[in-house]
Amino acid sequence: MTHTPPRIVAIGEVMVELAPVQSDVYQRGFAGDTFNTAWHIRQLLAEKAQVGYVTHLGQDALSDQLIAEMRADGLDTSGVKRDADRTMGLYVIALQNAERSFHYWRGQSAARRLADDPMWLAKSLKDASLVHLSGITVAILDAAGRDRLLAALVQARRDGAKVSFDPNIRPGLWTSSDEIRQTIPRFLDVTDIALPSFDDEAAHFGDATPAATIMRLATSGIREIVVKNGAGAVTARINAQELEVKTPSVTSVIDTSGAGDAFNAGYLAARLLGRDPEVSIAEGQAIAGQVIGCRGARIPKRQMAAL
């Protein structure tokens, strides 16, 4: 008998990252939450996985050295589809002492068309074991890609998916607070695994504590909530379980871009391998603290050999 892996399907957009190294000097990368959290997944699992990545893209060479990038690290690309007229987005990462703020070029992103094709979302998850996604992947959309992409995730679940949601609220991607607490929940509604950052829910849901995270998540029928809190610790509720997981000091901090991406991803490969929560847990978080010690958004790919 043999035995086909689960396949591991992230939607969102890519961008063209520049992260200092020094001085007035960037280095050139390519970056976004869930495409971040698929390429960790990708490089923790090896061949224990399928992982794909679902996206629009320009057809411009930028996006050509992404996709041979993808290709050349393990990452499925059937899922990208490629639009003439547009482009991928930028962003420069700003830091101080370690902190990281963002200026965004994303206007004419190809990555806002990803649920203009229903038929083509629908086959790009087709088969899929889990479905991950994020609030910005909801953010960029208009108002109808957002049913559609609604509507693909609906499908998936009765096909047998199971999705993540990682909320990952940017502000500046939404029109309001209003349209944020409105469209949000609606996802929620679809979410098998979530995953939140309690400084999104408090700010945007005024959330007093990560335990009324849970409590107000769990309303949605989630049984499996994860709530990151930076240096804090993490907070869970899985099937009824309750825990929280102390989250271990790191001692070199350079950056912390990606790093709930990179908690997510280390939390869902364990997942999927069969390990307890609070194993799993504690993945993630070691994964999230190895990204911190290094530039950008990613562990670097001889790194990752290592974990």
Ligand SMILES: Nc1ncnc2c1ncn2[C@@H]1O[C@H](COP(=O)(O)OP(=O)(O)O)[C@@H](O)[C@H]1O
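Numbering follows the first chain given and starts at 1. In this text, rigid core is short for the largest set of C-alphas that superpose within 1.5 Å between two forms. Keep in mind the model is a prediction, meaning the values are calculated, not measured. First, how it differs from the form predicted in complex with this ligand.
Once you line up the core between these two forms, the Cα of Val16 stays within less than 2 Å of where it was.
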Second form
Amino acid sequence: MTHTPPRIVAIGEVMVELAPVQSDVYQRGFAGDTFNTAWHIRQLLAEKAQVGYVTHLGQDALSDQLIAEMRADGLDTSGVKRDADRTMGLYVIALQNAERSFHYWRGQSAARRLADDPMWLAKSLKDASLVHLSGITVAILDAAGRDRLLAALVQARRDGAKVSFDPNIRPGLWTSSDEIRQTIPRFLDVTDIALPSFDDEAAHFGDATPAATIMRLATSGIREIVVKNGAGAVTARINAQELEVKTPSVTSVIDTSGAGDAFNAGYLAARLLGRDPEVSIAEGQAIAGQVIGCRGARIPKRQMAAL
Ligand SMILES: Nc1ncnc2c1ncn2[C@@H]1O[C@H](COP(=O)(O)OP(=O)(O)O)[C@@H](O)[C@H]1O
Ligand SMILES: [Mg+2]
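Mind sharing the form predicted in complex with this ligand? What's above is the form predicted on its own.
The complete assembly is shown below, putting the previous chain first.
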């Protein structure tokens, strides 16, 4: 009997990253929140899962390099569409007195069109058991794109997929706070697993505590809610079971970028393997703890292999 591994599909934007290695010299990498999550899930589960990424790229050399890297790292690229007249978004990390700042050129990226073709979207999500997206995926789309993405998620759920959603609120990608407050709940309505970070939710929805975030999201009918809170405990409500899991302290915090994305990967991978909520949260914390101990938003492959 052949056993088909579960198919996981993440949707969003991968950007070219330029990170300083010495004064005025930059290293080219690739990153993006949902991409970081998909990549870590694949490294954690290897052949136990099929992990695909859905986006639009250009037809240029950098887009070719990303596709080659994705394939080499075991990601399925059949959901990547190539646009002749667009390129990938870019960000540059600037260092000033050890303070890192991020500078973006992503307004015209190919990924902004990822929901332009409903047939392509539907085909890319077909047979998925888990579809992962974030508020960044939503934020980069225009109103019609958001409607098409919602429709595709509704269909995927009808076909048996679960949807995981990290609101990952980045005010710079939205036109107003009102737009955030009106749009995010529409996606929570099609979410099975919510993975917010408390500081984002407090800032935009006024939640006083992680428990308040859980209460608010539960009104959308979400049965699996996991609230991250930096070094603080993770608070969750999963099928009416409430739990709080202390976050182990990390002694050398080098770069916190990608912590939330890595947490999502550890948590979702463990849940896909059938682990219980507490163990899955601990797995998320372990992967996030590793990522903040390294530079960049992904754990180096060698280190991943040892996990
Ligand atoms: N200072 C820290 N010490 C230990 N773990 C951390 C720290 N910051 C983040 N983490 C881990 O990363 C996860 C996500 O962090 P958080 O800051 O809430 O997300 P985001 O990166 O999305 O802002 C936390 O749940 C925790 O497991
Ligand atoms: Mg986050």
